[in-house]
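What follows is a single chain, given as structure tokens, in the form predicted alone.
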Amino acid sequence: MRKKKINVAVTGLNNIDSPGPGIPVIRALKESKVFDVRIVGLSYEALEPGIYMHELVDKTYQIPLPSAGKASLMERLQYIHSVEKIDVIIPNFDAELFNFITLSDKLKKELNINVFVPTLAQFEDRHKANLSAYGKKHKIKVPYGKVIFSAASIPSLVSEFTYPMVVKGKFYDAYIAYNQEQAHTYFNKISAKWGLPIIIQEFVTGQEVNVTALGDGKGNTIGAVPMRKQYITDKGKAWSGISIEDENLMAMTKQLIKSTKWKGGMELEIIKTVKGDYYLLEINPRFPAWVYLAVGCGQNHPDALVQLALGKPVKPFKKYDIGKMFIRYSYDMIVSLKEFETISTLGEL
């Protein structure tokens, strides 16, 4: 059967020792059994390394960062979809994703271009500052959290907190304080980063398992893979994992994506105790670095939500390999100054 021909415009380029979700989107959507797919890389930095990884990119256009606002945006999406004609947008951070979820009405009435993200209240209920509610609301354990806006309030956590504690930031960035020096350290340094609030977590110990996932809008749940992480990385990201099986996992996934009538992918992240109990640490509106290996297990999560955009019918995957691994890498790519300068100074390459 012929492949449809159709343009996707991806962000999340930036495969670094922190990597954005955007080059592992990318490679599934390559594999598509449906679509022959032309990429349309959305960057922020000239040395995003996803732009110069031609073999999987297409063509790369800088957008204005979030903090400039959604009519930045616009103006800018309707420039590049004047030349490329964009069927379909997957944001990849947590950082753009207000700004395409607001604009997602805009854009599909006066350009046709599909984005198939979460409703602004499921991306405004799952906040981690919001994590306490959520997990009351929809009957999952949840580590107990505080919110604080000024560094001041980190000694008179003591009263409600033991050490070690976790320190978060509102977008990214967790750290383990074991004492009040390094709760005002971290503080300081994920909200010069990201700004406040803080997230004040209880730390939970035992296993570290994820899910990534995908809900249609509706209820159902089009495909979920479960993995644990082999290896972290300081910076708290899995370098390595395996796929495996745990119905409890995919059933407290199920029944979230039901009763939240999740539209788009999520990574779920939580914490296995040894007693067995599962607390969720945090919700990420869109897929993890690590969906490809979803891919791998036989359920490609990209190319599903592609399919959803679109308006198809898409029917659930019914199982995955278990045991499946994936290991991250890094290598050295060789590229030309000049291809460089031109993203730099004419904003596409």
Second form
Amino acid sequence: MRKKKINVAVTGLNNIDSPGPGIPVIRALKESKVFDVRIVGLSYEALEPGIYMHELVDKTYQIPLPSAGKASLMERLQYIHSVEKIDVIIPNFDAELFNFITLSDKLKKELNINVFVPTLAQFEDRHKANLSAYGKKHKIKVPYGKVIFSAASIPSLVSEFTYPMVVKGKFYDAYIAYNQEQAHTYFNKISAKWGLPIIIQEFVTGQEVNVTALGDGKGNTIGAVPMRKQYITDKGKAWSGISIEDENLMAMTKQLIKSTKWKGGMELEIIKTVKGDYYLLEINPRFPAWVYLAVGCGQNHPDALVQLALGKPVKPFKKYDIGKMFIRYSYDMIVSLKEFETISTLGEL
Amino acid sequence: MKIKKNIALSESGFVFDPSTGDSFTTNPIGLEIITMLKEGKSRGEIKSAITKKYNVDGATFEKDSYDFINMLDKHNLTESYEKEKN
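Having seen the form predicted alone, could you give me the form predicted in complex with the partner chain?
Below: every chain and molecule of the assembly, starting with the one above.
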């Protein structure tokens, strides 16, 4: 079968020690059996490694930081589209999703660019700060949590929490605080980087398991692969992991996607306690950086997402390989100064 | 005492628990014991098979197998762990 040529723009080219999902998503798309994909990279910084991975990324454009707002993003995308004729954009950062979600209708209407992302309500509802209400609404266990806006609230937390407790940022970062002093330190550390509020969460012990999944926006789970981290970096990222068999976890994922009518890729972070209870810690509203494991297990989620984005019917995956592992590695690319100069000065390479 | 049904065993002594992703290695005698447990053999049957095949007396086997099976239990590889959990 002749594959259809399409242009897909992808963010998250920061394939570093705390990697973005861009490069794994691109690798998945390059293995599509349906599409012959040309990749347009969208980067924020000139040192994102994906910019220089020419075997995977055909052309890269710098885009404005999410804080610049959606108007400047739209303007930049209009220019990029005028050159590249983009069919689909896959945003891969939590922090940029708000802009892409709110621009998705405009992108479709004015430029015929398809973005298959959660709705704004789905995106806002699952925020860490709303997790308790989210758990109740969708009948899923979540650790007890509270949002605080000031470090002055920390001493009074003892009426609701016992130490250790988890101190989390609204987008990224989480630390376990064993006493009030540590809670103060982590509050300051996280709020300085990611702003307020800070989320205080009950510390639930058990085995952390993760699921990468794709919802079609109608309540159907197109694919889901659960993984357990085997080696974790000092930044808490999986350096290796293995696909596991867990019917309860799959049932929980399907129930959540059905209940929320989730649209797009997602990662669930879950704690399985010794008693066999499953607590949802977080929903990341995009594919995780380990999404290529799903491809290795027989479920090409990014490819299925592109098909959904283009309005094609996609049959749910029925199985995946259990016991498949991923192991990351680091690799030094040699890059000419000219290339660095080009992306730094012209904003494209 | 039974080994969880979904545990995968390979001839090399590699033991894989697909529900947790944990993997272990065992020596050939450990592999024989796990295989027999998986087949549903009783501890008496296993003791008889091992003491017949190897130069080990019953008391020593009892002691060592007790330790070994405890270890399997500790690593959540047995059905007794599953029952306890539920």
